[in-house]
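The form predicted on its own is given below as one chain in structure tokens.
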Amino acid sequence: MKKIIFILLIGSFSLVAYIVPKQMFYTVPKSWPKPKYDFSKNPLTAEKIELGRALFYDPILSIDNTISCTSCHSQFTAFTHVDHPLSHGIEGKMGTRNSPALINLAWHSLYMWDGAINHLDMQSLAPITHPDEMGSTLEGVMRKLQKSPVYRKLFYKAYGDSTITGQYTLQALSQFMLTLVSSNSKYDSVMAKKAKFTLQEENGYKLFQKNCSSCHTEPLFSDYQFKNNGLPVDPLLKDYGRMKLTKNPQDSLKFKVPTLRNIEFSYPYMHDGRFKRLSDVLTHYAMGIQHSNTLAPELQKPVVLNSVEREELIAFLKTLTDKTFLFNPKFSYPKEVLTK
């Protein structure tokens, strides 16, 4: 069969992939680490990502036809909700979280802000079913989809069969959520050596690096484990973070650690969206920390900072945020394919 070569646009950088006929290998940004996604068990294809993109995209998958997945995770945002803290699903129900920002998702080996998921090719069957969320259940969303000329036509496209099935809908999804890859921003191009730091960013670089890179790991600015970072409980939520799944009282209070790239749009902050601005979030580190058996112990101490440092971490923070992404066509609403 004859090689083709297929050009996979991640930003404004041209990641090269090669098919054979169809299959897209998956391309690394330079100096990042390898991915913890076993593409070999689900090979990319132009045409499972299509399909992926309209199902992200597509009300279809709750149980009356309200909600997407895009509802929580908007793309201008950086696939997560900003208009108000808590994720909201069918009928106005509200869950108990604010959703995650989906951002370089195959460097994650657990998912949601306690690991309950621990693969991608599962994580959108939580939301699928779950009753606040979109109360479907994944039989359900066959029926609808077998009924789609639309959806048939696709899922031939990218299965050779127009028999939908639920593995071949979940493995979509991820293919295409595998595509959202931030990896071009200021900060980015400063490492690659093709741009510079203010002297306010490259102090507040420094900042970082002092005090909060030992959880925020470059490149991916998350070491995705689980932490307590001090938060109080909050009352009404009584959210013990992993302790729920796990039952083990050390991890208590402990969430995921959240990747810091695109955080200037992708407020509120923290598990249950308590915080607006990153203002909040420093007196948080400042001044609110709650002291308890799991704290992490890079928190034992507060992280004080004057109101010049203040302001330079968060000119840092901003260079994380990556416009090519956030405003990616190939990401955006797939009109030519939903409106047909």
Given for the second form:
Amino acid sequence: MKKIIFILLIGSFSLVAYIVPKQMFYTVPKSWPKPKYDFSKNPLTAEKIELGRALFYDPILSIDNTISCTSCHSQFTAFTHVDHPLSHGIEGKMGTRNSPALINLAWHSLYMWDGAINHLDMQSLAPITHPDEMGSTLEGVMRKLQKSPVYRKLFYKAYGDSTITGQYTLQALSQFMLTLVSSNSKYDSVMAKKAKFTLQEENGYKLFQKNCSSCHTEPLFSDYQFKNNGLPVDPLLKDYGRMKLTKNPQDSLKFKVPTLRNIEFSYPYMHDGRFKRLSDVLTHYAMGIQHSNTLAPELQKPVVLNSVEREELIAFLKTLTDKTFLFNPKFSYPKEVLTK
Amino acid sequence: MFSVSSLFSQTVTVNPVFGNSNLQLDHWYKLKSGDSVKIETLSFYISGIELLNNGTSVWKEKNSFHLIEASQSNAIKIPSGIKYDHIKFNLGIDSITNVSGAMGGDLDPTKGMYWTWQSGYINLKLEGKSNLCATKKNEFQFHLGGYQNPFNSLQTIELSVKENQRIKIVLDMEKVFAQLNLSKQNHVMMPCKEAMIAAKNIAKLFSVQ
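Since we've got the form predicted on its own here, give me the form predicted together with its partner chain too.
In what comes next, the whole complex appears, and the chain from above leads the way.
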């Protein structure tokens, strides 16, 4: 009998050993659409995610080793920055747009406020090389990484090759960013019937569905389309959004609809960060919309709410906060790797 | 048993030339107009190489992406023992590859042939100086690319070739400069109509020597 138990134990251990390497790094939350990212071309592994996480947190990507991705995308603010409307880079230089929150990136088909980037792998190239952001060249970054024993080891662990390439570097950054999935807010618990909205939140949800959800579509809280939401043009920035790229007047003043997940922590708002508070945003949709021929059809009429309704809508938006995302240790600074 | 080398014993070379001689970078050339020009960088992509016989495809290279750099010799292996009368290839990178994320080899973004602020490969890069350019240091810069309509600059080239020979394809830069109007246009740096026109004109200047 003892012998049989022993054999069973051995058997179950080997079963565990067999299952562990097949660990899932990515699961599509229930009832969510299929991700746009093609995982078959860049299959996630623990080592590649770890490498990507180290790169994400390491200022080695900037020309003077002062700025890392997290300088403008910090975890506790849903991977964006707060306190200043426009992002800044090396030597205190200012960019022209508000850094977007890095959430659920596998579901985007185009990146940046104007959709200039067509694939998550290529996204990192823009901040690495922009003179007002990290000011590097990809070739320069490769040289620095190749000289680093820490990175040679990390690349070897991830790719079985200590020769560092642009492809490996960009794919590893994607791997880490792809894991930044936020799907565990109170809203999600309510949808899964594991929690209940308060009456105020419930009323806010109804207002949201009536007034906001045609662009901020559930469950991702964006349709990821490009729309003109009626913001007056900033006379200094003169930013006409997607038109700069397509040279098509139909795209004038169009920017990507951002997700509202973790919106409570991802202030300031809009492509140029002009609004500090959610109440400023609601005021814009009530009385600030500028009409022009590219204005989103959904915003032809202002969204006017009374003061009680405004409180209700904001209470609902706060149910999109996901503390398990904002404080997930898997997404934080990899001190065990970078402080060696 | 055939060895791989005997099956692929023929080569295609693609090289930029200036008139009758091999192109030298950083060398001042005299144009027929009397103006002078110096090429500092010339790189372009050749992709989708295919051999045709009587209008029918008889061989296609797999993963066919080659970065041709003026400073390096470029030899591409093709199979022997196949009848063909034409070679077909693209000048540039197709739209599917352009939207497929980070690639390796000749397509690695560290090759300097990828735009960083707007996704897409630079199909052809030509940089240098000429007295024709009323610019800082008389510089000209052409970064020709764009994979999306209405600014898709990919070009397909088909050339007649004789069988069983070493195929030598050249791009005559003297003719390229006769086409480009450097005094009027010396900076094309993004997908646009001008890039498409320049790419179309340059594609016509490839020939078999």
